[in-house]
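Form predicted on its own, single chain, as C-alpha cells, below.
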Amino acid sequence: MKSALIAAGFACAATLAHAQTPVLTVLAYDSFVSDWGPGPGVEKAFEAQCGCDLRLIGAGDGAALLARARLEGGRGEADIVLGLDTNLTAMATETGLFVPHGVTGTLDLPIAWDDPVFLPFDWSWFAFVHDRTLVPTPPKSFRELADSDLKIVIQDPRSSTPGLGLLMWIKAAYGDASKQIWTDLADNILTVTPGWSEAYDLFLQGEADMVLSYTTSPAYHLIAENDDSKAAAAFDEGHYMQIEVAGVLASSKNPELAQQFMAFMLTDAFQSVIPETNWMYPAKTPEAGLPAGFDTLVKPAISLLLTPSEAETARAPAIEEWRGVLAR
C-alpha cells in the first residue's frame, strides 16, 4: 500500500510539474516543422534556454498561415505565426491580430528593415530550378521560358508564398504586360500545387523540367547529396526576393515567452540552423558564416521587391489576372 501511495505521489508531482511548464505554440508552414526542416533543431535549442515546451504546428504553406490566423481570429492556440513574407505583412498588420515584437538588433538583409510588427528569420530569391543534365541551356527570361517547350510546376498564390511571389515577380518585372506573360506561359504550366513541397516533389520525380523554388535550393542537393546537377536559372529581368518573417499574436497566452522566442530568432542558435535545413539565407549571418557550397549559388544582378503596401495593392488584381488566364 505504501509503495502504491509513493508511486501515486510521484505521478502527481510529475503531472503538476508538466502543468507548470509554460507552453509556447508556434504556427509554421509544413516544411519548417518537418523532421528534415529547421523545426527540430530550433525546438531543441530554444527549450534548452527557455525552460518551456515549444510546440511547432504545421499549417500548410506560408499563405495558408495567415488564412488560418484570420479564421481563428485570436481564438486559436498559437502564440506566434512564423512563415509569412513581405507580400502578406501589410494585410496581416491590417487584421489587428499581431502586436510589435519588441526586438532590436542588426540584420543581414539586402534591404533596410524597420517593421516593428514582423521580424525576418531568413530570405532568398525566387527562381526556377532545373537539372543541368536534362536542361543544359535553361531560359534566361520569362519570355524565353514561354517560347520554349519546357514544362514547369508552380504553386497556388492563394495558399503558397512562393506562388504569390511568382505573381509579384512577374508584376514587378513586367508591370501592365504581366497578363501577356501569363498568357504566353500558360501552356508551359504542367500543374499548380497547393504548396512548395508538392511542387518540388513532382520536379524530383521527373514530372516537370523546372520548378518554382529558390536560388538557394541547389545548395541542398550539393551539400546534403553531393549532387551538383541542380541549378537555378538566372533571369535577365531580375529575381524577386522573399523575406520570411514571424509575428506575435495579440491573443498569445505567453506574451513574454513569445517575445523571448522572437529575440532568440536572431541568435546563432536559431540562425545557424537555417542554411542547411530551410536552405535559405539566414536573416543574421552566424559567426561561422555560411556553409561551403553557398558561394556557388546564382546571385541575381537585379533584385526585385515590392513594398508591403505595393504588394497588398497588387495582390488581389494579380491573382484574378492569373486565374483568368489559366482558366481559359
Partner chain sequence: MRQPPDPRPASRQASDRGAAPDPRVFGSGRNRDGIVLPLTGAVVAIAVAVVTLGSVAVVLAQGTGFALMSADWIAVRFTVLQAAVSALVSVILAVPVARALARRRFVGRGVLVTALGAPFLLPVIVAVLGLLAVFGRNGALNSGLGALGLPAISIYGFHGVILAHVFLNLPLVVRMILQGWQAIPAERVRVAQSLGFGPGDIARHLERPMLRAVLPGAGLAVFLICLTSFAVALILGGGPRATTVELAIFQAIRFDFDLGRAAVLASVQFGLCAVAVLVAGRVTIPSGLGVGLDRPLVLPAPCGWRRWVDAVAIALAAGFLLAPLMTVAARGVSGLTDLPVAVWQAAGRSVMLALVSTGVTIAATLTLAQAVIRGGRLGRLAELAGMLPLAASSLVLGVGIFLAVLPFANPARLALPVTALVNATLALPFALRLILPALREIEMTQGRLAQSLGMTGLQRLRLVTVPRLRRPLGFAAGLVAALAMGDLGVIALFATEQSQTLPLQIWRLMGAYRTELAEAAALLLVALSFGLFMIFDHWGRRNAGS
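What I would like now is the form predicted together with the partner chain, since the data block earlier showed the form predicted on its own; can you produce it?
Single chain only below; no partners, no other molecules.
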C-alpha cells in the first residue's frame, strides 16, 4: 500500500502545482487519448492557445463514456465529454447533463447538422473491410453478402458502438425487412466480438473474410503500413454514418474555457490531427485538404443516418430482433 500512498501524495502535489493555471478536463474514449490517437496532438495545439492545462481522460469507448458521465451525475471534474455518436446523443440529451455548445459555423458532413447540444468532430461510414487479394470481388449489398459464402465478424450491439451502428445501418436501409436480412446473414456471421479491437484483430489474423469497420480503415494500412491490400466494400443500399460528437457538461466549472475548446474543435489545428490519428474524416476539412491516400477510399453514393430520436426508439427492439435471429 506504500505505493498507493506515494501515488496519492503525488496526485495532491500535482493539484497544488496546477492551482494557478485553469484546467480543462475532457473525457474521451481510450483510443482518442492514447499515444497513438489524436489526444497528444490536440492537447499540444490547444494548450498553445488557451493558457490552460488540458487533461484528456480516457474511459472505454463511446458507450462507456456516457455511462461514466451518468455515474458521475454532475459530481465529477469533467468539463467536456468527447466521443459519443448519434446513436447515443438522444439518450445523452435526455439526461440533462449537457448544455448547448453555442458554436456556429459550417461543417463538411454529407448531411445537415443542427443539434444545439452536441457538436461533431469527426465522422466516417461503417463498411465491411476485406483483403483485396483474398476477396477480389466483394459483395455490393447486404443481399449479395448474405448469398455469398463469405464469413464476416461483427461487434455485439449490446457492448460496442460499431455493433449498434450495424443494427442501425440495416434498419435504415431495410426498415421492417431488417429481420429477413439478419436471418439471411446469420450463416455468414463467423462470430460476434465485444468490441471493435477484437473483431479487427480476428480479421487481420485471417479468421474472417470481412470485418465491420469503417470506409476509412484502409487508409491506416495504406498510409501507415504502405499496404494497399485492404479495402472497404461499397454497398448499393448506402452506408450508415458514425458521426462522433462532443458536448459540454452542465456541471463544468470552466464554462468559458469549455466553450473555447468546442470552438477550437472545428479549427484546422484540431481537425488536421484527426485523419491520420483517428483514421476518420474531419468534421470540417482543413484548408490543406485530406492527406494523400484518403482519395483512394470508397465514397458511398448514399449516406444513411437515423435521427438521434429515431435511433433511440429503434435501439431496444432492434437489439431484441438481432438477438432473436442470431440466438437460434
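Residue numbers count along the first chain shown, from 1. Rigid core (definition): largest C-alpha set, two forms, superposition within 1.5 Å. Keep in mind it's a predicted model, so treat the numbers as computed, not measured.
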For the two-part rigid movement between the two forms, is residue 131 in the part that also holds residue 252?
no
Interdomain rotation between the two forms (smaller rigid part versus larger, whole °)
13
With the core held fixed, residue 146 moves its Cα between the two forms by a number of Å equal to 4.4
For residue 236, CA displacement between the two forms after the core is overlaid, in Å:
3.2
